[in-house]
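So this first bit is one chain, no partners, the form predicted on its own, shown in structure tokens.
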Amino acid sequence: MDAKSLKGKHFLTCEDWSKEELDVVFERSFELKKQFYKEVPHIYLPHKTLFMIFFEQSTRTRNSMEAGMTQLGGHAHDLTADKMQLSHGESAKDTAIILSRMGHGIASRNCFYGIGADYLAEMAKHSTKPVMSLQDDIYHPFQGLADLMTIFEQFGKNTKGLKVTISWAYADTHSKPLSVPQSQILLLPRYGIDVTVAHPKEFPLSKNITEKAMLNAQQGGGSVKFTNNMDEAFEGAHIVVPKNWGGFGAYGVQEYLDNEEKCKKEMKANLEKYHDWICDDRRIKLADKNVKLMHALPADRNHEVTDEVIDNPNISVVFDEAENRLHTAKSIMSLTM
């Protein structure tokens, strides 16, 4: 397909992009990575402006977008809600209308449960320029792209029959969004990958997302299955992704919003039951002998995964995965802006 047809297209979730469109994204990602290493200029967006609105902290996402815009010849404004009229209640609609008149793209991270994805969709509805999700409460599309690019690098582009285990793991830093594992289970089966999701019963993913992932698997030739046994999920896996997420999926959105404090207390109490859900040397040996470890980072070391595993260069590809956030971000921006 013609890459020019993607100009102006929003990037809120990979679900809105056909496989043919995503293939164009990956083709350019690999091209841009080669040029980056050869220090060949690739000025796709000279003098263009990206507005980035962050409601939460960020390392890989902010820097991949900002560095990416610089390398593409443009400039990114790093905005936070406290420095904008958002802090005084300005609507997503008004923000999108104004920023899209002043620049060439808008990107935002809003992970508040029951709010984030709707906020981004509202901006996209009123923006005349492409709106990109830097993560919300449902999706993290840029992470999904970087994950799949890393898989292509490690295993080739014929991923039919590849076994990927996405496992909940213990972490006590904060109640992490569902968006990373949900984006992975929606995207990977579209490329023929067999995905196993392991989680304690109190930490499911959202029901509508798991149902959609199964439909994607049927259409893409992959599969999605679920287990409450972490050891079982690791057996024979080619890739393991030990990643904490909160228990939001156990509640309806309105139920959570109406009883937020009660739900948070329940999630914290449930969390403490599962300290043993960790990717360690014993578990990694249950997987394929050439297994690769992936993680969106930051990893809660020695809770989600031990240092022994994540620092093993024969197993861990987490830093390749993190770097690929840059190349995939540049691909999307260069194609849409």
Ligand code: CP
Contents of the next structure:
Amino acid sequence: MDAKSLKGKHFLTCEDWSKEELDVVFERSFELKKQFYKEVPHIYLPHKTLFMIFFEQSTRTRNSMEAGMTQLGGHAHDLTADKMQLSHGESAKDTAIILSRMGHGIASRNCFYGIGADYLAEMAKHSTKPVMSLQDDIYHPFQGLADLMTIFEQFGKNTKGLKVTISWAYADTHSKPLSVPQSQILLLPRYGIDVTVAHPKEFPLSKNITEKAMLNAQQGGGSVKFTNNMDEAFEGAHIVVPKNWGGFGAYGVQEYLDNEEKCKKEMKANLEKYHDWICDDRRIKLADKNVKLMHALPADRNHEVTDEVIDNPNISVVFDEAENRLHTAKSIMSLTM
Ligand code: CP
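Mind pulling up the form predicted together with the named molecule next to the form predicted on its own we just looked at?
Expanding to the full complex; the earlier chain stays at the top.
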């Protein structure tokens, strides 16, 4: 397919992108990675402007996008809601119309449960330029791309039969969105990968996403299964992804929004039951002897995963995964903007 046909396309979820389109994205990502290492200029977006609006903190996403725009010859505005009239209630619609008249792309992170993805969809509806999700309450599509690129690097492009375990893990930082594991379970089975998701019963992923992931698996030749047993999920895995997420999936969106304080209290109490959900050396020994550790980062060290595992260069590919956020971000921006 012609890469030019992707110009103007929104990137809110990989679900809206065919495998043929994603092939173009990965081809461009690998080309950009080579050029980055060789310091060969790759000015795909000279003088173009991206507006980035962050409602939450970020290290990898913010810097991969901003550095990426500079390296592509353009510029990214690093905006937060408090710097904008959004904080006085200006609508997503008006913001999108105005910014899309002034620049060439809009990207936003809005992870509020029941709000984020709808906010981005509203921007996309009214923007005349591509809108990109930098993570919302449902999806983190840039993370999904970087994860798959890292898998291709480690295991080659033929991923059929690869066993990936995505396991909930304890963390005491904050209630993390569902969007990372949800993007992974939707995307990986499209590439023939067998995904096992492990989580305590109080920390399910959203039902509509797990159902869609199973459909994707049927079509892509992979599989998705669920267990409440972390040890069982690690057995024979080629890749393990120990990652905390909040208990949002146990509630319907409206139920959560109507009873936010009560739900948060319950989630916190449930969290405290599962300190032993950690990726440590014992559990790594249950996996395949050449197992790789992946994690979107930031990792809650010695809660989600021990230092011993995450710092083991024979196992951990988390920094390759983080670096690949740059190359995949540049690919999407260069193709769509
Ligand atoms: N993985 C990820 O999205 O990291 P940041 O929150 O630092 O952007």
